[in-house]
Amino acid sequence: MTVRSKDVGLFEAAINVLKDFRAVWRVFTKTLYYLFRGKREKGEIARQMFHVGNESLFFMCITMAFIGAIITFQTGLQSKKLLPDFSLMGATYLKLLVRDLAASVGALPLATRVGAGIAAEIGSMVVTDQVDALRMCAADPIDYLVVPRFIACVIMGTVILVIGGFVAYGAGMLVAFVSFDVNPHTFNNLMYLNLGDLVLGFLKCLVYGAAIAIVSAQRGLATFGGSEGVGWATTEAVVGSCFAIIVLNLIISTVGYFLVPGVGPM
């Protein structure tokens, strides 16, 4: 039996995909262990917390505004043509913000500026030998390195997501009132809303902020050669950062669809 050289092709690739998953996998296991058991750096997280939140705080609103803008109006010129009523614009768009938009939307460019941060200092560790020093003086890498990042990820990431969520809010609130005249009052409509989208949409943002930092840290602990190694290790960490939101917000979607159905007002 001949095996042709586009099928081996996507053999070696589903093989890599494979052994990628095991590291991710096995980096955040020891994540885990040292997230309870680990001995961090005094004022590490709160460091990571900065580089995380506040350094994206102003580049996240300026993007989730616009794409807040956008939806709207592009939602606004489709209900035109088929039923020129606004009145649940706003409902409408505020339900999909919370259970999906504002996380899973946010994440992607969240993950392009910390999750290649996240890749391309540790990768100049690695690339500098600091990370075998850390292994020389009995402390594992991933206690020090990447534990105060997955915690900064995690809470940082989140509260930056939901300023996100606010922001394209209230873009999509001032492109709706300005565009096709839609009262801010009648925008502001809670009643397709309720507890399950909020608990949805939480439990992504703090799913995302994770996965963001222990793929770029996995990238980043695989770093090799010099600078073009931490080059590959942050293009890595950001294609698999989002390749990771995209598979997560399927799986997430998928079981909250029967547990958290978002029907009925809150």
Contents of the next structure:
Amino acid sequence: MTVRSKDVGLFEAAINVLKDFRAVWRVFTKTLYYLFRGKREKGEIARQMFHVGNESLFFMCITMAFIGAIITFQTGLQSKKLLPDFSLMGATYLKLLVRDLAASVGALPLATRVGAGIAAEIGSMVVTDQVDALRMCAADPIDYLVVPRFIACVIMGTVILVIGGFVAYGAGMLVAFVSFDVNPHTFNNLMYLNLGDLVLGFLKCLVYGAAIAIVSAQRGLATFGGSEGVGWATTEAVVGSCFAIIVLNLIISTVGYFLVPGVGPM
Amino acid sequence: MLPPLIRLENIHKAFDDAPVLRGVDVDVPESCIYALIGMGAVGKSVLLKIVAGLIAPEKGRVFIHDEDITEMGHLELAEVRKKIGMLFQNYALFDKNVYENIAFPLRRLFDLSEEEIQERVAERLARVALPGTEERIPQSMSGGQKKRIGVARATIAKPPIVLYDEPTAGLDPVTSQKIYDLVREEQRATGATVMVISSDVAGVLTIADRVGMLHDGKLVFDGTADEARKSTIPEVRQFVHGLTEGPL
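Switch from the form predicted on its own to the form predicted in complex with its partner chain and give that structure.
Below, the chain from earlier opens the complete complex, with every other chain and molecule after it.
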């Protein structure tokens, strides 16, 4: 979404959001087209998977460990006031993590790390005419630049978010043990978890990975105005990706609540 | 004279409501070197990108081989661009080594074996006087060398149309003339139709078959290099002869 237009009114801002959505949608449909009809460069997808996966792993593990620890600690403090029984702490935390938090909270730092990188790289290529040079060399930028990043983000984004979820769970278990004397055997409770939660959580990981790639690539391709433009594109990519994640979370959670079997109130 | 291979009719283009091109008509005959000259920021690069289908005009039509490219979708435009090679003003070389940069169009356009690609890249590098530089990274090379690599990349697929955007910008006079000679030799060898835009009038007139001058969003002159030198149009006279007094 366009964050550059600070002085516009509400109506104009809404129009800008619609225009941005249309531009993102166009990139998404072209990406799907080239996903099946494009010409892949040898090793490019693996290279992008390395960038998205390996280079984000440490950052994501640290971030998710802190997030898991904070959530468990705050949950423990609050439940201590109301119901000083921690026997179901792990079970509820696990359901929350699998169904939503691992994907939705984890995707936000992932968007800052990966989305900014994608937008900056493609934006720099735009302002140095490399994207036009690609077009003149019979390589559509969507096919050559976006599709490999899209595939990498969907696959490695999911892997990273799943790993992040495990780390957050481990950190939560440690905090529960240290701060509230909850035995790891008690914390490790799968009784509230069902297949619907897993399906919903996994679907969110896939969709968020795709959204980060598409939104960031679109912002990168829309770059103009030299190095300042690249800076703006990077900012807009992060803001747009985070916004997309939050909106998609609302949509998937709502639809999932009604449609995915086994998802619903505990 | 052969019929025009590239024809621009009444081209209009504005950026942020500021008009850059205001009804430009250009005919570029087949197998001709057409030099487009004019002051800085007059819209020469914009016009070249319109010919390449990289920028859409707000009004007007662009014909290449009698096909109107302004009506085309992105897939049809991609097909037209396969017939066009382009050298960009700021090189636009990829973050790959010299070999991969020059081989790039071949990999995208044809299904050639690696041996064939190696052979054609070596031939191109010899042609632009940079043999044996396949493994070098363009970012570590001089401006003149980068331009030569750009020429090699633009011409390796032997396109019938080649566009050169300021091929000598920022280069010393000797290197500039070498680049112009290279452009001329390439055109003679392949018979391609060439459009060159340049602010270096003296250099570009040494190779141009025809010259057009853009001024104030319009084409104010279209003729041969000799006619340009002898032109009495005040803007053309001042620009071609580098005079400080005049309308520019």
